[in-house]
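Only one chain comes next, encoded as structure tokens, the form predicted on its own.
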Amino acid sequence: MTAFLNKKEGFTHYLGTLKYALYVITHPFDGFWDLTHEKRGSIAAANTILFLTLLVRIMKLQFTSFVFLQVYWEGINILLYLASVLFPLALWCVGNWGLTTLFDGKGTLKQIYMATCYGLTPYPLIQFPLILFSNVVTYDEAEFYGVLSAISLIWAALLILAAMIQIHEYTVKKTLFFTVATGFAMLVMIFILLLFFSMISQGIAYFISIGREILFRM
């Protein structure tokens, strides 16, 4: 009985933190402060928002009218398509966290990830209705589709900036500079990863060539 009550309380708390995302996107400064400092958010809710974002991106490929989005399935790898969101997200969180010492930031890696995912909320909220909208409007009304789609991206970007202001306790000017620095850190990490995998592939190729040479001489 106790275990059941604990599970029920945990699920209720999860729903509360997920619903709190609606408050965050309309009251970003108060919302993100309470999200991290008052424990109003949860990693489970953040993961759910991220999952919904990925799901909507896949649904856009499948169900958006061809008038607005033409998909050539032969050239699409779903895993790479999802990685186009997850990989930059991982780089953003790690790079952001890695620079907190240099910029006297207050946020932890957990807080950065959670707040960033909460900041993505407008994307699935707007893009999902747009999928339905794309199938009932004409080409002449495409401007509405484009504007609403752009709003979902701009809104999410502004929310993430607001999150960094509150989490790290920065000014707007310092946050903008910190964001640029994080972008540079992401590029550096990409370069290091490419260099690492290049060295690994060359090392593997070297040992394979040695193995072939030994087999050839035997």
Contents of the next structure:
Amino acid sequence: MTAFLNKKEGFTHYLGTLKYALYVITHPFDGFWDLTHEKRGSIAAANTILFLTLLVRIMKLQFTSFVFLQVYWEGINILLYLASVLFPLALWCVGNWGLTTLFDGKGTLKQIYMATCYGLTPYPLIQFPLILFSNVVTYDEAEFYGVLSAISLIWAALLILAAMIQIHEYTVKKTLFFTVATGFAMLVMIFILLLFFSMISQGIAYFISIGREILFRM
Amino acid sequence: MKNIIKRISALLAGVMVLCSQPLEVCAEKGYTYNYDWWEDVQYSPDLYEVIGVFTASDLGITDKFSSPQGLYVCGSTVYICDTGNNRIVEMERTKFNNFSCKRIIDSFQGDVETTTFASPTDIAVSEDGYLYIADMNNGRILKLDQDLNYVMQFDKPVDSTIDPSASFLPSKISIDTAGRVYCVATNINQGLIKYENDGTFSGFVGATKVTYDWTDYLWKRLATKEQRAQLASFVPTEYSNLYMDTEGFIYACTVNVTEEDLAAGNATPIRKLNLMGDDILVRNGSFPVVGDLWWNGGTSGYDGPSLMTDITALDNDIYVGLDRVRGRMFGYNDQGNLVFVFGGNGNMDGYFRQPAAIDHMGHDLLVLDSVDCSITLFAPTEFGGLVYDAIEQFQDGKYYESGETWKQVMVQNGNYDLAYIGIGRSLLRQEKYHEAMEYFELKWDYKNYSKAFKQYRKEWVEEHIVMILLVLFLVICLPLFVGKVKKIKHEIDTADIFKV
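We have the form predicted on its own; now please give the form predicted together with the partner chain.
The complete assembly is shown below, putting the previous chain first.
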């Protein structure tokens, strides 16, 4: 019985934290402060928002009217397509955390991830109705679609900025600086990863060719 | 941890493979093709077949042509400028698949110094039967009557923009109904030279606007005088050929295109000029009117963009450009959609070594090859005939018939985008909007789809207006009603009378 109650309570808490995303997007400064400091958010809700974002990205491909989005299905790899969101997100969280810990940032990696995901909320929130909307408008009314789509992205970007201000307890100037710096950190990480994997593959190729040579001579 | 690294590495490998994979396009197999909306090559049944390849000996002329440059068709008469032999061959199409030589023009009578030609490069015939000949190395355009009597000549224009010491080399000409002469001359890049019918020079037509962006401007400001002299000067392009269609518009083509311009979509190798010299070519196709879209020659060894050396326009507003790089012909319709591409380089019939000029006789096409010294005659196949029928029926306002013909085209080639769009446009005219939408959607024609959808949406709203209003009413009124009920309930619950 207590287990059931706990479970139910946990679920209610989860719903509460998910619903809190709607408060965050309209009251970013207040919202992101309470998100971590008052424990009003949860990783589960953050995961849900990220999942919805990925879902809407895929649903967009299939259900948006071809007037606005033409999909060359032969060139689409769903996993790579999802990675185009997840990979930059992972780089962003790690890069941002790595930099801000060195410069008095108060946020932990978990908090950065959670706040960034909460910041993504406007994307699924606007893009889902936009999929339906795209099917009732014509090419002449494309501007509405474009503007709404742009709003969802700009809103999310501004929210993530606000989140960084509150989580790290930074000034606006410092946040902007570290956002740009995080961009460079992401590039450095990509560079190192590429270097790493090309080295590894060359190393492997070297040993394979030695092995082959030995086999030929034997 | 290992697992994660493995996964990320797999992902990165995937990204790298995706980025480094060259686009696999081989346009080298198959004779006739077209591009679909994605600019992928779609092979097609032939729209044209070779009826015959005619050399001088086939026409009963003893000495062979020498680098012929000009071709002109007037009714069933064909003129060939046999440039290297300084003569013009006039021949008649006697049968569907045969020509016979009518006469060889190598001199004329008249009160002028030279009564022979020096490298005649083009000929045109006016409506009242006068022959106009671009006598290139004599620096004049001759006007002769049908009995080869000298009438007049058009000389080098006197204009401050033309260097008086440079020789005048008229290469291609066209005549309008009023007897005005339009001329393309070598080394003159101000546009087409226009003469009035009395021989006076009246200006240049169709000069390309010279544009440069702010980076060019900045470079020029920073460069020294010597460096500036070395920078490429911004000059208008020189035309390579021109053709006057039945409505008096000039189709002109140029080979002065850069790959950068083509890639950026700024190049206009084919233009349609009105009397003011403005380019009025309709470019509504999903890709630009530039010939081939893929320039990597692969195994063929022919690299670079298509270079249009000549152009002709049929009476149904389909214009055909001739690409001298790959020996291909590109047919576009009046909306700028590609109708067909065929041809190639080689020695077989239907392939060329150095195509120089193209003209048409009805729906048939004639191509002059200046190295092979032959003309190739093409006639539409059954498939090509159907495509032309469908296009012409639509132009004549027979929308239903046009749709039916396009359906026959689609039976023969299910990959032909114009057939789907043609059926869609026919249905659109018949006000069958929903069916039209399906055809447009199949071939990604979102502009026409939007036209059909707009009408369909209007019809749908008119049919379902009661339901829409009902839903709207419910959506607006239901929350109000629920709120009211809740308020009353709250008042009852908290009312003083019920307090014990």
